[in-house]
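Here you get one chain, nothing else, as structure tokens; it is the form predicted on its own.
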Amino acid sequence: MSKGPPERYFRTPVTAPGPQGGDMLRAFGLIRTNPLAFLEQTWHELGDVVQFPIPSPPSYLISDPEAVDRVLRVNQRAYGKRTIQYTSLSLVTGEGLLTADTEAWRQQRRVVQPAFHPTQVEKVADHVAVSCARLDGEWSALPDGTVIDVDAAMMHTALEVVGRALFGTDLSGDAATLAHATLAALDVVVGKARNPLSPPLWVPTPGNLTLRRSLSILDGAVERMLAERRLRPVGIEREPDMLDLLVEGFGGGGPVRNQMVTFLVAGHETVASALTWSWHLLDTSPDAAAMLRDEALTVLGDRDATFADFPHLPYARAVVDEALRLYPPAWLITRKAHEDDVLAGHTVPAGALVIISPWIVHRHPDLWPDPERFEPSRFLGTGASDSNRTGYLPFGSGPRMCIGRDFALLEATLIMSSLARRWTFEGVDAASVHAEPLVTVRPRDGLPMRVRRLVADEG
């Protein structure tokens, strides 16, 4: 790409290095197929603070670790999320705290912190003993080394711990069903915040009908869980859930939806990706593995995972924040500037459009050492775990941090050990294994894995 100044393609003040309009036309293809390998691919040549040549908005490419912290923490009310990004996907959450703005966000974060309270986390435990207990005995019945798709396993599992911790449902027989509606939909929300042109909801395009029935089954699994809790005996002593909290909160209707639905999406495709790449990971790094294993084989023996064992299971954790380093599942942050600022000596007009990748981030060198190897050693030791370390964004930072933070890592780290101890993962082709940049990163075509039980598990 070429550093020309790129005034002669529109009127909007140029402020940052960027690239021509002609490169952007060229490289229009990568943009439309995988545009996390186009920014990846513009940062590397023109650097961290980088201008598109669009008329409208102003679009910026923000990936100096110091200025990415400063739009999302240190002067995070001047930026706001009203970004093409956060449109499309309320598209399946609706105006949930997901893509909710300003004083409305403020609003339903207050509703639902108390499901996120230490003392609910910690219920978290039992939750994945449940799941794991379930996932080993359907992986038992197979042929020991049967071949499975360890991603649809682990977004299945990470489901239904969702819907038993926030909703107080077991969820295990609509798993399958509400996975793959989830992933429709969002491949349907991803094409439409890539094709500004894309047609409204009501004309009956394939990717419109497809998102329609989605919604038609996300919206279905909200009415019964409704349904089930309208019929629960009255008088019974326990503590609320979160479906207490948003009926109580917002006493029904759209918002306690969207609410919803927000959960069971963002709430699993977290842990579900951490958990997949994970395992990538670790087929990859045998050393790795065989660390992982003797950790869980050491602190859990031969039983279930529980909230006391998190402190002893570090490597486990650590496992996970590099598969999140490497494999940030949001890999894309946008936000619109409500205000002029200045980003890394640049300055970034109001109005602006500011990307911000954490997949670029996390392989910043000035950071992150040789930024591209499996290490799980980097968040060992003193502070190094800290997920408020600048550079560390797998859920964000600031104020809008991702409120499942906690109940994500421990829930990771709990499945993570649990299944290590019983369990090895062998993948069947791992330099087949491709990133998909969608609302998430996920593999391509899934995560074929060889599945076997620990010898020294039998009997």
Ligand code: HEM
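Numbering follows the first chain given and starts at 1. Here the rigid core means the biggest group of C-alpha atoms that line up within 1.5 Å when the two forms are laid on top of each other. Since we're looking at a predicted model, the values are computed, not measured. Compared with the form predicted in complex with protoporphyrin IX containing FE:
- Pro286: CA moves less than 2 Å between the two forms after rigid-core fitting.
- Val147 is not among the residues whose C-alpha shifts by 2 Å or more between the two forms once the rigid core is aligned; its shift stays under 2 Å.
- With the core held fixed, the Cα of Pro204 is displaced between the two forms by 2 Å or more.
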Second form
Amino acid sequence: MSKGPPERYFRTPVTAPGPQGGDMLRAFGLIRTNPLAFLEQTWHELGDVVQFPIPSPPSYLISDPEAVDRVLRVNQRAYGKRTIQYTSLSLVTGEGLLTADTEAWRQQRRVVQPAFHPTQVEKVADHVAVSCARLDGEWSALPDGTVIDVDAAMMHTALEVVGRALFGTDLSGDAATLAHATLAALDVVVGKARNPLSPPLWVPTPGNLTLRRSLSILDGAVERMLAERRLRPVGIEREPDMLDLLVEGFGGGGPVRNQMVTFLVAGHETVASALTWSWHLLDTSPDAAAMLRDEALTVLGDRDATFADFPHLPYARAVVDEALRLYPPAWLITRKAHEDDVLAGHTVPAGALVIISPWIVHRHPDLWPDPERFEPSRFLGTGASDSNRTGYLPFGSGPRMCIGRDFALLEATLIMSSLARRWTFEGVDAASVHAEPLVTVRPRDGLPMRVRRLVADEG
Ligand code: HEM
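Next, report the structure of the form predicted in complex with protoporphyrin IX containing FE; the form predicted on its own has already been given.
Full complex below, order starting with the chain above.
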């Protein structure tokens, strides 16, 4: 790729170095199959502010940590979420908290916030305990050393936890239908976001038909679940869960459906991805795996983790923090500039698309010594309080920061500890594991690992 002077057909002002049109054409295959690899290569070759040779909208890859902080936090009012990434996603979620913009978002956030009050988040620990007991039961029934797909197991577990927290149900019946329809719809949406020539929803392509079918299944399942709840009033037959708080805040209907689907989309695969990559990284670092196990055995002994254990599991938390650095599930964050701004010395005009990749920022050598190295201790001791620092954005930053951050960190930390005290995981072929950027970053063909019961646990 070359920095080259502006090309003649380039109508928008050129304000930053970028690849030439020919380079982009040659990279077309890579952009479609692995956009993350393309972005990383572009960053390596062209630096922290890159402008792509796209006439409209002017499109920038911003990797300078201060500039990223400016877009997401310091000057966030100048940026919105009307980008292809979030518009495609809203085909599934409707206008939920993740995709809503400006004033609509502000109102929604106020209404949704009580569902993420610490008293609600605490309950996640109980849901985790139920899921870990299920996994223990399933794996205990297998011959020691059986190869399982850890990615699939973590997806199932994260779905159970978010399902119980949201709907107060194990994901049977309509809740499972809802989850599967959501995933099928997301697959189509990822394809659409990557293909600028993708036909609109009314054209009956196989993808669009799947999407339409999934959306109508989604809507039907939400309707039935809400109707069923009206028959079981809170306080009499059951404890209030997050969905009750949403219904209370929004009064039911479309807005509740949109938030439910948003939480499933945002709170399921993301956590599963963090867990899966944590196990993979531990497989490459026996010392870190031993530290995690020792901490779990010391703090938990022979029981599963509870909410009260959370502050006493700093190493498990550091493993999760470091896995989120190296494999941030949300590998892409995009914004649309509402007004001109200057980022790292380059003017970014109103209307521009700003692309931020936490995957890249988390590898910035100015902030992260030996960035490719898996080193959980970066987040221990004095470094621990730095997990909100500039240049670390697995949950985004500023007012649009993930509302489920505490939920996710509690869930992932307790799952890692509870499983590490009873099981070891050994990769079947760690070298052949490839990260694939879809809605989140996932291992391309799952993560086959040999699961062994800890000898100490057998006595
Ligand atoms: C490891 C797990 C998770 C990761 C890595 C993650 C990542 C993110 C990121 C990066 C954003 C900001 C996107 C942007 O600025 O454009 C976000 C927003 C959001 N996340 Fe998460 N998330 C996780 C777990 C969860 C969970 C468990 C839930 C809910 C149960 C959730 C719900 C949301 C919602 C509703 C938003 C939109 C917030 C707003 O704009 O007000 N996330 N998440």
